[in-house]
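What follows is a single chain, given as structure tokens, in the form predicted on its own.
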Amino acid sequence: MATGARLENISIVLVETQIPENIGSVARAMDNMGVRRLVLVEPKNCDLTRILRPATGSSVDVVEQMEVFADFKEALGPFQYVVGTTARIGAHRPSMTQPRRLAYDIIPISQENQVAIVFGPEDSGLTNEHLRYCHSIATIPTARFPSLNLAQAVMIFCYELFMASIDTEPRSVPRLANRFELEGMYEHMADVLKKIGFINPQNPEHWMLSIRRFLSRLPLRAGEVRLIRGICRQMNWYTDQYEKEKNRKGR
């Protein structure tokens, strides 16, 4: 018997939302499909009266329990798997998946991990800076005009997650590293790779982007992150010993 996805482990994250009514409409779409956790990051207008206008019935509970953050990285910190959504694709933002395929991929991950699906501002969407913190990038295919109303886009993702959850026998994926753990690892890697001359210290983030994309495809478990950081510490120790020996001989 299928047990489905753990929708309680899936959150919708709205970044820099501009129109309060859109937040309420998103809450209603989430509630329709059984996704209950709503996270706001730097909302431009958080007028609760206007938010509640389209949020009817039990979707009011979604609004009342929503979390608000002033910092994007802090908001994503507890999540082990992060999906960025975009209507614009290109060299710096390759579309890796679509809502239906993403929903089936998320089913096993959601059993033991917190998942965030991130949506950007209504007028511009997520930036490249936002997307570099995402494990995967998803695009909703359209016939012509690619931009959708925010609540419509959220509804499509939540609908696919709900349908996959009642139609799939889940596989369990062990706990993955959260964003706090991953960002600590990437900072550690960047420091070591600059030290050994592997990446250009003038623009390390440009060089780290390919590494981020490669490792995001795995994705990494918490123990694997600790292993990589252990390798970085050992590399750091050897380079320090080399510099000390070189300085000693140069005296």
Given for the second form:
Protein chains: 2
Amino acid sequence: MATGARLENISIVLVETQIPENIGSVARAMDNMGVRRLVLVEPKNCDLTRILRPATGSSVDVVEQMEVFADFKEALGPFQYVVGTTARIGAHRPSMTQPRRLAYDIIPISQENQVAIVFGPEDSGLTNEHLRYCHSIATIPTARFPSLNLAQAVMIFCYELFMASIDTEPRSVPRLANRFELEGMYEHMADVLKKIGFINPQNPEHWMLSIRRFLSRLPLRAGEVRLIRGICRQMNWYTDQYEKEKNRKGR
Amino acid sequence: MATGARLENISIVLVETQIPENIGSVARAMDNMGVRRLVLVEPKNCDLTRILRPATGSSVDVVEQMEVFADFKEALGPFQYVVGTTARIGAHRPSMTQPRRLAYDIIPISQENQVAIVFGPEDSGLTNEHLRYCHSIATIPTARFPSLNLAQAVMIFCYELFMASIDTEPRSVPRLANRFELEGMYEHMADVLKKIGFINPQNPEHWMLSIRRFLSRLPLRAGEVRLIRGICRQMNWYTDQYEKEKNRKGR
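Output the form predicted together with another copy of the chain next; the form predicted on its own has already been displayed.
Starting with the chain above, the whole complex follows.
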């Protein structure tokens, strides 16, 4: 039996999984390594008989307790820290890490925060749109053929998390902002940055992407999000004053 | 692309595998991590169509180049270092290790020696009889349900080997004895130890098992095997002299 840090705040999130047997194999890998929370987003086929085929032993419980969502953002709402996994390396992607380093980073965060590790569909992986919501992106090092079987990729992450959990002194990290809080903050910022003319209303995403990338380099704490939103509120008040002034002068 | 130590002298040996798709999944996991040599011993079902189903990309080459043996000892003959894998922990088993520690031990050995990592059948694993031929035994740490899917277990070993190979300065270890040389030595010893009355001819395995366990704690070099056999030859000569003497006196 494992002693050490807990893994119960870590969830595996599978996005648009195509083959139901892969979901069962993922559940078994998770169960082997003591990761118990499975979240499905828009599974393409959710045939429970086929899911349960490779899910032996106590991994049946993982399948029975899994949650299914129709919307990616909705599913990620409650999480304070989100990790995207990908086989591809692209220019527009936040900082890359590997499962081993990631596991040692995540164990302390997960003692007080909900952490999601997100895997894309078998054939195509996560899109850039998905990865925009991730604090960090992890890639499994490979020798040549970079595309791993989904359940084998999940196994490597869960194995590294378990190895780190038995190796790590439990320590804690202050509560991080969850995705709802972060998205609220980004909307607030986009709104205010448009008002002050920093952002071109025709192409608002260009600068927001850079801001997201910058603010995702280290996971924001809930208090920091409150601080940023306080500044946004103040800027908003200021722009309102300015507009009023212009209107008054224009009269 | 990986730089660092080579993995080409490392083979995955699957004993009495029951499900052909598992063989294909093993090939894919190996290929991902740059381990290319697959050996099957007495596969229960070797349907190539089913084997190839999960073997995507260049893992097809691994399947096409795999070797199939009818006999366990025959298959292990050419290997200088043999690792058994098991989920069970038993009293009569040699020293236990974990995939991570094992990988760092094996990379230097494998630069000049053939190394086999052996996996048993899906339902029951390797027997004590199989494990007797192994220099070391490795178990994957797990949280609770100890039985891993075969291909996922192979993936963890190959992943750790790959991680160790990119982390390890290539260094070399003198040529180790292969299984043929070791079995020849053990037979020679058993023969001579019976003659001198150390071993009870009614139950020869009892002491031989302890000797095997002792001599497997560290991998024997070819020169060391030659030395031990030299001693056996000398003892043989001595017992022959003694027998002759007894017969002469008895006359």
